[in-house]
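Have a look below at one chain only, the form predicted on its own, in structure tokens format.
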Amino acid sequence: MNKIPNRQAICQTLLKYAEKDKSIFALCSDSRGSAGMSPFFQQFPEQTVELGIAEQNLVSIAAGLASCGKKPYAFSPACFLASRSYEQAKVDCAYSNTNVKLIGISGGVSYGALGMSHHSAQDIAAMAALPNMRVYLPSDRFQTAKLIEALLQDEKPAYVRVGRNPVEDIYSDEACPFELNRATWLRSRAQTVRVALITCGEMVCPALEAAGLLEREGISVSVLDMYCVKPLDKAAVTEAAQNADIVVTVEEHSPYGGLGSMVAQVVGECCPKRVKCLSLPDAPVITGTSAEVFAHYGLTGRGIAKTVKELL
């Protein structure tokens, strides 16, 4: 079982980069041991700010710096980040077209025992509605690392969402295909299936568990790993859902605006097929482990399986 997050492995690309690169900097509000950014603190101090607990600043003085040339890297735990400093986020950063790069920690339900006010189900569409901004939910620490070796080469916003503990590797170091802005298929890519899953984020390793009991059952499955949220890559969406008699997508958020609202509407205007959104309910969350929370709501490779069978 892996045992690195995704957000070390943030921590992990940016040290590899800021030796060379002195315009990388790094941010906290508070959370820096939360975000695992403790060893770029101790190695590059030159190149952080520490903000406390202040998440309006620290996304104002990112833009700052962004400014000035800088390539400021903002942390802070997700339902925080997406929230307090919305405004921030909406005028500094998108309006501004201002090249900072919001890292949204501990994503989703990673706080499930802390209860709603810890809770980020509404990230997603929050930032999805501002221009500009483009909105991301890597699934393993190898595609984080592409990603932010990716976003370290251009100028414009970004929202990255990861969670707070290891997720098993999808991915490897020899097998990790990677284009900006284009989803991954990770099974049966241009072949006609019973189900296409779309999903994000920490949500992917359950859906591959799901293809694997239904295709075992005599149910084919694509299964594509939409970590670019917003831009949306409709062109996958839309082969997906062609080769398929539904859609099922799977996400850790909201049933409202986030990637199953967005596939649902490009499926119906370009290939209208029955789409299934399955997610975190219109609800106060319960509270638990992520684990608890996950298999109460039926988002497990198990959860999944029976929805779509159920659908069938």
Contents of the next structure:
Amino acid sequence: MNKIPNRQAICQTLLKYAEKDKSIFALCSDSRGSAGMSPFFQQFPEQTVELGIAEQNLVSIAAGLASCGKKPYAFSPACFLASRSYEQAKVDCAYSNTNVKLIGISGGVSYGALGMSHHSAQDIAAMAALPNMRVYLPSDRFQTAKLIEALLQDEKPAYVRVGRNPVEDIYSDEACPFELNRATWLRSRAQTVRVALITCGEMVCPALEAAGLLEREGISVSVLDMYCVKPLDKAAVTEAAQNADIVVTVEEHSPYGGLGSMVAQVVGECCPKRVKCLSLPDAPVITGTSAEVFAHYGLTGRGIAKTVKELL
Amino acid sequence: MENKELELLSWNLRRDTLDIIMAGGGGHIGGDMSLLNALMVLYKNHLNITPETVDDPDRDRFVLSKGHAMEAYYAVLCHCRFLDLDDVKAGFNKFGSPYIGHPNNKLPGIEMNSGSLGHGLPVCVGMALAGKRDGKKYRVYTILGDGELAEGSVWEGAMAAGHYKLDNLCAVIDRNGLQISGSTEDVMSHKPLGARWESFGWNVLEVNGNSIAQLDKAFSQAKSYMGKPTVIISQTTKGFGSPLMENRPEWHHHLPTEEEYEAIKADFQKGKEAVASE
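Taking the form predicted on its own as the starting point, write out the structure of the form predicted in complex with its partner chain.
In what comes next, the whole complex appears, and the chain from above leads the way.
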């Protein structure tokens, strides 16, 4: 079992480039520990800014730094970053089009037992609705590292959501195909299948597991890792839908405005097919560990496989 | 520029502001008039920004946090050659025009978009931090409204500026005492205003913001004050320059009638002549 959470992969990637590129800045809102960014704060204090518990300030100050040529990475729990400082993301990042990378840590139900205040089940919808803002949910540590390397190369705002705990590796050092804003095919590209599973973030792993279970029962499945929720890889969505009887999306988010909504929009427009969106409910999410929460809502390999079979 | 020249210029810029508002069918005229002197003194005597240096990494930075005072900002930007006054008048508030009612950073000389209050100061904290970390000499300025001070994000920014001792940062509060619903002190009291900023680690200067000489001196004092950011509490008169508008909250946003326009124009002319005859 992998022990490196995606947040740590972000820190390692930034550490790798910060020595050479002094414009890389990390900003935290009393969140450097939970962001896994303590090593960066220790090694590059001149490239860090601590703001205390003040997410609005975090985002505006990041925008000010960006306007002066810095590459700020602003870390805060996704539940606060995408709601408390939403207007700062809208005005100072998206509207002014500043090179701020917003890193929503402990996303989704990572803080499952802490209640709805600490769940971020609306962040994809909120951030994706902002013009100029891109939204990424990398699946594992390898893809996270590739994503951050790619984001270091551009000068536009983006929101990245990662979970708190380590997740199973999907890729490896040797095999991590990555192209910015292009989804990654994990199974059965260009084959006619019964089910296309389109997923992102921490749900990629259970979706793959579900695909394995279904294949064993003779149900063919393709799997698409849509880490780039915005801009959504429409070509990949269309291809997946064209080659399948039904499309099933799986995400750690509210049913509204997330990956499922966006995929359904594309499928409805480009190749109408049945789309089933598996997600958290439109209700305060039950509390517990994230594994317990996922199991409760059927967002596990077995749960997804069961729902898919019922659909067919 | 000498004070007398600036006094004369301020009446011209008031007139330009008024004409921009008339051309665009309305604007935040009351706040335009209260903040205009501070804006003009900054651009004429203190900021090192010119149309030729808008991308210079060593340029001073200015963010209009009180973004709705855009018509006065247009007047100053036009006078300083960043924009063309005829273009602004033709385009202001018009469909698809870049000359909108708040700062638009697609226009030359405008660093950041604003409009929603409580953003400018924290953004400037980021700019000032960048300057400090890079060992740059540039200074960072912002102008806030006093009604704006009810936004919590202002105080988050103030806290961080004090914490990081950003003496390259200067905030101006256009203290005209009025906001759209009436007196700031009735809507949400800011007293004791100076003590509040002091307690957040700021050097506090209080001036009569209708006085060009006092503003000019305060900006110079702020420049030489080390170890803390400076806030200039600029006591002003909303609608300054015409008794028709002065201290009347209903002029927060207004399109003068033709009669009012003529009367205000005449008041501005009188003001200018009084300076000229001094």
